[in-house]
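One chain comes next, on its own, written as structure tokens: the form predicted alone.
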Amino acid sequence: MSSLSSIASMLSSSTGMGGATREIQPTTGRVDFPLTVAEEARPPCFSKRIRAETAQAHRITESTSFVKSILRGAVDIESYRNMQTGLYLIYSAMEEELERHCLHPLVRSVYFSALSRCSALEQDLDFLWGEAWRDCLQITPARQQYVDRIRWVGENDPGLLVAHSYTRYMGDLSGGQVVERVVRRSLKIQGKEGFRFFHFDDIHDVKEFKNIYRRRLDGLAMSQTQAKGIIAESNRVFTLNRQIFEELEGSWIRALVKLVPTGFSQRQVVSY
């Protein structure tokens, strides 16, 4: 059969009753229909959203002189133990409220006993100050404001504790060992004593744990209003942290005078 007769045969077989033309289907059987409506883009998962919408507040907090000084190694024993004292006051309040509300529908999703820092901080302060370390606890205006906010949240809107957990613990897991390495080099201290805060002994794979935490954030059963509230509270927490650091800048200046000739010149950025 010639090529022309083959084409004629195909055309003939494709006509049906009344001479109507049938569309020849591909041999695979696949039929593609034109897309009339573009598929709407899915909204970002909550863990990405909270990270993106707190990024600016995070950068501003990291830009304080005290944080820069720590990352450059300009720290002495006085400024370090002053910093850890402030952390103890904050974590004591936060972890008390997290435990009190650990069965709350939102809080329970991000409540992990392995994250608790109070016991580690108590051991660090015992090493840094001595057995009478509790007598050295000083509540400054910025620390008081931070603690008051934690207590208010626990009493009035416990779901917002998710923001406090996220901002503090993810920061500790992401950048704690960077801070430890710099401070340890500056103070010339060996061993774990004084640095237990930076070690999560019950978490064996930090990267995987952070992924688990993010998945818990993504799975929170909350309304858009609640989601916006948690993001707003996270930004507030960064502001409270910045105010704590600004209070500590006096001790940084003393340390800088002593240590800047041998301090680091490289800044390391911490990302959640």
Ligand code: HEM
The other form holds:
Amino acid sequence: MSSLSSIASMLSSSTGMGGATREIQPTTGRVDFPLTVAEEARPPCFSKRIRAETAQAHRITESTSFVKSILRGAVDIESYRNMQTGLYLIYSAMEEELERHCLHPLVRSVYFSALSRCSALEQDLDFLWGEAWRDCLQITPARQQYVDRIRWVGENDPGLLVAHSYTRYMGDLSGGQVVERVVRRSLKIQGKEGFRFFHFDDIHDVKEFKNIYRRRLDGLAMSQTQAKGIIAESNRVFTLNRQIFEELEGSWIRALVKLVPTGFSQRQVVSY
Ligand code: HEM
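Switch from the form predicted alone, shown above, to the form predicted in complex with ligand HEM and output its structure.
Shown next: the complete complex, the earlier chain at its head.
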């Protein structure tokens, strides 16, 4: 027996739980000796669970054609401002509900005013559309469905707002930063104007903030049923976001078709 594993086994017998222990072979390279654990399988903390149980939805959302075209650098100003307009309508509803329920026992743990995006989006839309930007706020079926769900949750089951906060804000603090870089490069825009949405001015260390947020998720005092409900809601939020992207993809293609000279587009139609 190596000296490390004998220490591990001494520790386990000193806890008085020797009979219930079993050895687990490490699956990663980070631990180089067998671990001895007292429990059969400790349930993963909630932040790990929600991440794992929405991973597939995340993959599907980030594989929509619209997102892929953004990442390829094929976004134009029209699509970008259309995308940010949709986000404004969604964040207006979400942040209104989060604020309304900021004292709710679950919501208050993930309520951080530093995350609020509405005022940043207002400034971005002012830059992208001009000062009459409010006249350009167009509600579409996918946007309406998303906003309706947020309102329904706010009215009927506010604890589920945790899922809305997690899915959007943790995404903004993660992949959102990648999106900003590629969009900025495609549109050749420098400076903060039009991109304030991606900057969390009151969060100085994003990585550390995400850890704090995850610890808050882990500390939520909730039943198994509530935990499952929040994970299911997060999966639903991913779907709502996917539908927003699919809708944007549709309007982007229609805009492209309009730009194509009539004779050419007719030939295309004939050849297919
Ligand atoms: C442009 C496409 C996207 C890319 C490239 C992307 C990329 C990433 C990456 C690299 C992470 C891991 C960050 C880390 O470990 O700290 C992440 C996390 C996350 N993303 Fe995305 N993402 C994209 C779109 C989205 C969308 C559309 C949503 C939701 C609406 C979303 C929600 C999330 C969430 C909730 C997390 C946090 C997972 C966790 O640590 O619990 N992402 N994303």
